[in-house]
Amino acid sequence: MSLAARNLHVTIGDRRLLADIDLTFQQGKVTALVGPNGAGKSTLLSCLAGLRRPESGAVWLDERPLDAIPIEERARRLAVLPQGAEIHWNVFVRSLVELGRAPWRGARGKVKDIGPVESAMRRVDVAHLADREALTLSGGERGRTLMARALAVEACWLLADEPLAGLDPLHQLTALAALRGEAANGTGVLLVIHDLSLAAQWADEVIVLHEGRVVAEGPPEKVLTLSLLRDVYGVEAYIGRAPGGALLVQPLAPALRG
């Protein structure tokens, strides 16, 4: 099963978003987007979820155009979780990671599937907190619910964008491990991450975006380069190797312009 961008265009104004953007996806893979501030992942990422609509080119999903899968099909075989994602209801934890199974009760009836949302809420460290008024949470306790309900639907794809936002460094690898999992049972996962490093472990593949085009895209180790940082980043950065062998990515200081 696949997901692919076709010849994605995307402008606001005279400002170009996305151009000239070709990619296919795998399932059971961790596909890291990075790029600078601006460069267009969240946009990308939101065309691949269905949530924008694309100038021109179109997003497929299994050799369908995303456009022309009913809106309830799309939602069991895509879960979404974007940037900044605000939870308006004081409704308890458990009730909001609940929420991810609306797409299969739709399709199957009212079901107690209760064994997916035990499951997400375990994996991401927030089992504890079910009984907590969702309003009470803090951001990072926040985000790990709502990751939790987009783990929670099951689907064929996760897309998450930034969901390390807020997270201290303990939960982040939680969440990293939770995502990692999702892959090694068949999940397609994309995420937008800025942390090089944590991008160049977890990852099976990385895009790079830069000016809303698609720079370099592949394995980390052949990806993340000192020239790629010095032209897409502008710094000056140390790539190296933990002890274990983990690929770190530090950017130091800003790279001299000539």
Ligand code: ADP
Given for the second form:
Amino acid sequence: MSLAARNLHVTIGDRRLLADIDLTFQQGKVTALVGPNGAGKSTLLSCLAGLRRPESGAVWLDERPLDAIPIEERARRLAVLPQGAEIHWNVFVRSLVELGRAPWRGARGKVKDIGPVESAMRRVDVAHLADREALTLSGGERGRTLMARALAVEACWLLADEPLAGLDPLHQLTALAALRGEAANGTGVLLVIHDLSLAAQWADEVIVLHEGRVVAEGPPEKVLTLSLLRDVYGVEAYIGRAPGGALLVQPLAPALRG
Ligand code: ADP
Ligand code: MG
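Alternative state: the form predicted together with the named molecule, after the form predicted alone:
Let's see the whole complex now, leading with the same chain.
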């Protein structure tokens, strides 16, 4: 089972957003997609999710072009957590998370399978918010609720665009643990993330996107080097190991470099 981008190109007007994207993602792995603002990460995720059609090239899901897979089937196989998703109507948190089950029952069907809903809410620590109205949530609580909805789908693929945005340190780790748990169950997880230490510690593979192109891919310790951070982000950094061995990648302001 694989999800693959084959020779994707995306342009808007005369702007090239993605070029020559050839990537294959594996189930059971966490892949971190990193790169500066505007690099094309969200555009790539939209293409992989089938929400944006590339000018040329195609996305393949399990040896079939995504275009050839009926939309209902896609919704069951690919769960998507868009960047900065908003909640526009005042449903209860539990009802919102239950929407994750809609691909399995049709949006108007009854919710019979509450197991995945309860489990998803527990894993990102929103179970205690189940009876709250969604519009009263804090930014981080909202982010976790939307992540619970994506987890509740129990899809083979989970594409999460900056799922840690707005989360406190503990809940960042909680969210990452939930994503790792998905991968341990065989889900292919692709996440866009800016914290390079967390990417290094939690991802099996890191893909670096820069100006619409893949400039590096591979295991975190191979990809996240001082020269790459300089070239791609224009930052100096400290790269080292925590006492327990975890890779640390900390961008540093010039005055702090010592
Ligand atoms: P990232 O997620 O890596 O920050 P995006 O994929 O959202 O970047 O965007 C890539 C680039 O494409 C950015 O420079 C963004 O401004 C531009 N872009 C995205 N959508 C449009 C659009 N509809 N019209 C013009 N430019 C766009
Ligand atoms: Mg983005």
